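Take a look at this single chain, the form predicted alone, given in structure tokens.
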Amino acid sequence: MEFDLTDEQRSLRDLARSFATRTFDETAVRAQLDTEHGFDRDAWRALGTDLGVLGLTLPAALGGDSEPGAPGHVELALLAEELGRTLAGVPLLGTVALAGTALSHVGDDPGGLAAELVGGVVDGGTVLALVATDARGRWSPDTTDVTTDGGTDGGTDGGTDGGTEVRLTGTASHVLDAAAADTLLVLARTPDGPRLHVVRAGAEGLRTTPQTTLDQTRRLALVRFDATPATPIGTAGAAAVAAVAAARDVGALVLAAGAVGAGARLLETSVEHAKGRLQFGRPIGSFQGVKHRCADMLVAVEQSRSVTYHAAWTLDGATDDDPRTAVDLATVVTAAAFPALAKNTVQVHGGIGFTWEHPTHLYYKRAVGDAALLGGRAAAVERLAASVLDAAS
């Protein structure tokens, strides 16, 4: 079957192509390098208040804009696609992809309480961290560190009453976006399996402490919670476990895209330079060893956008071919051809390519850092092998 974009999708692209080229340009990327939370809530209320672009994959039911049978899962990886390609530091894999899919699968949520929050995500008001990692910073849905130590009303049942108060003790780390996050999604386990439950920013007992990335376009977090107050949210057990796999594969799919717009900003780059660079009276571009990088580099690219708009497809049903084996595909190709394409990137700019001053430096550090989100490369990997030798036996 053969795949192409529609002409609201080209729209949409050209749309958030001008809003990232317009808004995040490399002086306003670096400005925010040394903020506290390395992004501008300006931008990120005008990406859902005035381009709408937020809610796309987000179930109408809650507030966001995607319709039973259209998740948009294509149109999140244009958005962000766009955004990868100026390394825009705003929230939209943590608070979008992740605590926003999160809260799409909880499944019964008689409070409204996800509703609430999906609302403040649409119209950009409200950034949100989903917390599924261990101490160690290892994304570990089945194995969380952080536990529920009862409540005020029991309120540990398994059930869907989501008024019912209970308390988290535990340490999560390597946590997308938590210092600057308005609410919490955090992973606990219960004695009826692992749940999601609701903290607020500034409750009793959580404490977020920054940590030193690489990357300074995504800001990471150690978070303390100490008998801190939370609301349960959806059901325990395999639901919950779901929902924050249902939102790595989304998450995967975002961080896939991004490097796909970065690293074809990074050929445009590099074919520039190429072209106006002059060595010996002569383009650089014209050197065999300068072509042949630039060609791989190409080559490097459209697999990427290949492999990754087909998981984009896949989510969305078009394909029947499983999501999370097209997702980890992605994830696969991706996370080794955008460091590839950075280094090369550096090698073609030469002496330059690699100062302060070059903006080259910042889609290297984003390379290396995207590489170890959600699991990395290698998790990717283990999940394929399983699967391939599920299907063998």
The other form holds:
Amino acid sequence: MEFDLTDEQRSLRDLARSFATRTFDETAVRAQLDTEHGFDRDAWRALGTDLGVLGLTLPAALGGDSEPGAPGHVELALLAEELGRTLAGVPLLGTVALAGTALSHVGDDPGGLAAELVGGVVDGGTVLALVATDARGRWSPDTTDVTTDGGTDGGTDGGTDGGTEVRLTGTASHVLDAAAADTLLVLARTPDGPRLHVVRAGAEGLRTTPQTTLDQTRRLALVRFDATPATPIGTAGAAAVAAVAAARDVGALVLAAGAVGAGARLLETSVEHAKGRLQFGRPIGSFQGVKHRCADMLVAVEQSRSVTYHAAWTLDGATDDDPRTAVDLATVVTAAAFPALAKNTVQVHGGIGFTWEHPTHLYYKRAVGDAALLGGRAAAVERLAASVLDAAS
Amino acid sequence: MEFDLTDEQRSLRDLARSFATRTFDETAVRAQLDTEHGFDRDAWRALGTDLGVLGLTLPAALGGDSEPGAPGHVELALLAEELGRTLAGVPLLGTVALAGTALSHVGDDPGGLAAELVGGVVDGGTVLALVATDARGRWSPDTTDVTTDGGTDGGTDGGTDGGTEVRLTGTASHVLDAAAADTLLVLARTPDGPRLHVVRAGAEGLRTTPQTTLDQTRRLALVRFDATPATPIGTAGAAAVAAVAAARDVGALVLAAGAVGAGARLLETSVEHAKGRLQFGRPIGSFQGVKHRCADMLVAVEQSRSVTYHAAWTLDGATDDDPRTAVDLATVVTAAAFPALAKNTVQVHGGIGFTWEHPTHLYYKRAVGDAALLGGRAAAVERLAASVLDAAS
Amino acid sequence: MSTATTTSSTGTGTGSDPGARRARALDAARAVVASHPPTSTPRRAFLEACFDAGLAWVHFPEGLGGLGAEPGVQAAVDEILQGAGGPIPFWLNPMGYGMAAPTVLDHGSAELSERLLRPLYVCDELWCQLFSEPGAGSDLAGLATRAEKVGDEWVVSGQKVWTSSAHLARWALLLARTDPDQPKHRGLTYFVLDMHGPGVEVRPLRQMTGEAEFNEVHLTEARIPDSHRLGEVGEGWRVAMTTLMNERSAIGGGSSVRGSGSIGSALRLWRSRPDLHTPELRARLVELFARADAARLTGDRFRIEQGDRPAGAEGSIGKLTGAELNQEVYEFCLDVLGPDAALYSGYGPPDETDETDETGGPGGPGGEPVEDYGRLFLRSRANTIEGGTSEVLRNILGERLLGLPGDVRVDTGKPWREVPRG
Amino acid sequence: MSTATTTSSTGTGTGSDPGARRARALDAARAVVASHPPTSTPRRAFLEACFDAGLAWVHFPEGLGGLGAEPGVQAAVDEILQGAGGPIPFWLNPMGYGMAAPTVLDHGSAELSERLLRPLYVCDELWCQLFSEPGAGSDLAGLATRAEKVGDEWVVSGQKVWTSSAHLARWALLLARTDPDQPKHRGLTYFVLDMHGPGVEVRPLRQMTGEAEFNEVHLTEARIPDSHRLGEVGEGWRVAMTTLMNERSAIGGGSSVRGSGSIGSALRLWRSRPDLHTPELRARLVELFARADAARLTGDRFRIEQGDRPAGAEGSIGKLTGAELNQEVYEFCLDVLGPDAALYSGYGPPDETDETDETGGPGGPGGEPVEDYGRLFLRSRANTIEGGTSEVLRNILGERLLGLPGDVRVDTGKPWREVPRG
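The form predicted in complex with its partner chain is what I need now, so please give it after the form predicted alone.
Let's see the whole complex now, leading with the same chain.
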């Protein structure tokens, strides 16, 4: 039943919290700010091999743990929530939610490429990046600026011949974890329509240029392909677009769940400060100006959690709602709530909350950065409006 | 200098406040709710003959007091602000601001009709209604649903022959003070374009049906013309449209100024209550939840006053701003602030503010009703956006 | 927790296990629906059958409308009864069903329960609540209505306000001050008042919509037998808190049907008037929809996470957000209506018999749409005041759920009569 | 109001009438511009000429940068000086020009004014303010930095924070506690501290933008001669209030140029990126524009209505609304930027020499646009905290302008050392 966690799910949550708290205290999180890729490969491997939680939503057929009766999105959301609480430096979003989901939807996998890649993801050994933004960083699978050689003048070998090497040329910007990735999964235009391609790090003609991000805990890069060798995977056309859209949905769930965890942590920090900070001889939380702000934060956290869990349960097929609508609702709510929670946390803390030394700015930047990913809140609002307002009913 | 009231202007304001306070205490205002037309003809006459303030913005050439060097919009705003404070039941908006301004802009007046009507307005003897809404009540001078007989099949007598009687047919809804008006000034489509026409109350084929209004202090009516005799006035086409647009601007100024006065009164009421009402053994105004709400109300009143005075000074030609932009700004700010002030007043008062016996609901309904007049806030937002955002700069 | 003569309301009735009790309740519901098909049985007869079968409140004791089952079983029973077309008892007698019944059971004598519960459930006797006073709104515990013991009776004088259905009610839940020398919370006692007795005068209270949905109740030496006291003398506040928590939870619980409530009203307006669509209005509506759905899902989640545990302060989240959302939704509706927002369906004379949805949302007792947007708009203005102002609710969230310190109090420990009022 | 040796700052200098004083000031300004054309004269020489001609603060006494004219004359003088290309002195030395100068003049000795005002104005000596402490933010009067009299000197220890330009300043306005046994407001004294003296350590304080615009200042037995005291011992709070009122008024006064400040930044973005326009963003921007213009016009109106009267609590309206507006405007900018909102111009290492506009708005001292939206966005987060939190400002509006009762105080009348802190 929706919202009714099983004992196994509770255990998973406890495990994830314990891991995140232990592995990503503030010092560890800050240490990642100055590293090349912004996350911790050892922790990633531990999540895969020690905890075994990276295949939750990846199909069993490819080596993951997801089965039709237990799709795993609720579990993924719980994991993402706990990792979000601490701003844990791991590439869950890019590798599992985006690239992993896209690989899960490629369909026919005659060369076993998808299974090979998913296998690497599941044991935490591999970092993937899904390239589905255009040259200006817009999430726009329909208008990617990367093309296969031959461009639009048409090949004759059809669109399903996995394994035949092609060459990619073009640019994609704002690609999550592109600089760190061992393998890129690239949506490129082909004569048969958009298609996913596998490109190995270090491939000829591949250049990734890190971009300076507002949120230092998630790294983006500009990716340029210049006749870069690539292996097509899955079918071209609508199927590829659908795979990327599915990836976006799961990515949005992970963002929303991360926002729930981070938002809950911000609320805790704020309440703690409001209880302990004395001004005018009394805790500032005894002033309604502060108390009511905290109350609104509580509402924001609880509503964020509700819509996020609902999206997870719906992706798992456990509600009557439309999965994409449920995910968009989660994005619309959390992408407003998370920045508001972070702003309110700064305000409750006063000047100290504005300093580099205080952790709040890390959360604030995560909130702002996340809201700019995957098409942003505006695109989710637009899809939600089309779904619930424009549809006949 | 803008915002620097002259001694004469201050005197006018004091005079208006004293009149409004004396004539429109709460009992008098409530008494008007149950009358046929919702306002007090005696008070109207007193404003004209005793106070002599109804011709402030009407041209001296037509018998008013407005001269090129002293156009009178600041004075009109001060008058409207003070009348708005008490919700004084007088037809200032419809008769002076809307119909009076339109008459001031008709141009050639060979028959002396405009002068005759303005003369009646100035001494408070006449009530006018400007008919410029369509059959659904939308303020849309370009698409009025009233036409002269002959419709669009073309007359040959040109468009400037004031005095020649024509017949009007059609419907206009939501016409302010139409049931009370001695004379209607009607925008109708003619073969030469839109043109203003004078229709006397009681004319053949004229039917005014009062509509039940949310705000009982301003009355609207459905007006039907069935081959109703009418006298054209002014030139047809762009000039008539401009006259109605000018009327709308001055009408919007009067609405904004009324909102300032009413809003200031709401703030005073709220502060008074917050000081005197004790809960938990202390005045509720000592709780930040109430105090901060009152502070926000103060900001709303002061900003409303600033934009409204600015619009008045700009209509008087005393600033570099564009008059219509200044008026639209005033509408955009006050049409949001006034309802918010009324809502906050209810909230500060608690249950008592929701009762019929407490005056707050009268202000609340005025705020809501005003926001629906003259095209509403949305139209002003749209014009303002076109002016300040879309214009090259 | 309860007076000596009270039967506990927790379900431990028959000694059977919970599963058996559940099965028995469901069987009983099916049997009632079979023997008294709600669509062809008079309402009163149907309700009598339900009560006598123990389906009124399944967790109540047998003979008093219950079967001693777990409270959670009620939902499944209601699904059977209402699924077959039975009425929603809560809406027929809201103060009676949701608030009076559990309070009388838990805090009154067995005799009192015997006397009151059946007429309450079958709607022979409606209930109202006499809590708020002109001088005691947010500070309910500061109320001044005085009850003095004279022999075996209490003599009550004072003024109550914001009473729904007082003119229709036979019984009232009354909170009165029995000891003004105690600090305010400790001098209150809770009673059942006979609204038909002498000294009880009900006056309609007209509100800004033009209607008189509420009343003032003036008490002038009204008399209450001591046997109609609920809980101990001086324990009225504690008893009332349970009651209020149930009320807020009921108001704030919201609906689990997407697009119901005020947002449903807005959606119907939107769909019926495509001529009024603009991109700005569309953007506003989808934001309101998202907030409404977030509130709805939060209500669902709390209900499920709460399970059989008693309602807590979480209910205040639904009440707070629902009230503010209602207001914004109806503001939106008026903005959609454009010039027609200036019109109204009529203030008319005060109508004493008018009854509307407590929440100000559309939908009468049967849920039928009432799309009088101007009236709904005005009515919604009270949503952030009635049943706890938004300020009080934010304090509750801050203090009870987050553990923040209370406002600085100037009345703590002071005898009630020494605390300034006004 | 002032110490015995102080010259009053109100303009009664030369015995001539106000009109004559005004004319004399304008003549002097024209003469300086003619003799020292600002576009070809070194800045320091130009400022010296202004000071010596009495044009620094025209209402100050002659010889101390003024001419004894009415304060209102300054605007006309500045129009001449700045119209010819002269610098805006406020931006060269904000704490010095706007706050230190009038405080030193009003509350310091004549000798101190002689020593300090000219180097201040010509920017030989910059100033900073040592008020806030880690434990005293909104509750500034609760500050703990201790000053003890030893002979003819004061020995000061404590920690200050949020000090702009502390690393560049020669002098600081310091508020310190001289009597911990008095209630908090009465135990404070105001000083001028030599930042170059021993016991003064300045540490950069890095903020979320990555910059270090502010500093912490640690005072360890720093010494101040008693002649550098401003006002009487124990009168520091009253002196500071004047200073703060001037600060808020300066921050909140806003600009009288439509479309300047943060909204101007947003308008430039909008116009330069038509590819990013959507109806929703357009609707948001015009609402922000309207709010910005309402704030701008309110600032103008208050300035004109205020005339020569001292700044009052009205200034808090501009500070409050400007701060909240700034934040929303830059949030809007990031939303316009879409995916690029995720990028940043770089946190780099802490840069101690960085100087930005105090208000977080775009525009450096000369007003040149600085369109680094990510940085402006992050910087604006402090706007609702610095110079008075929005909570404190709403209290000020409620209490001082509306006359509402104060928060219930638990520290009134208590000796400072007995009030809980933390």
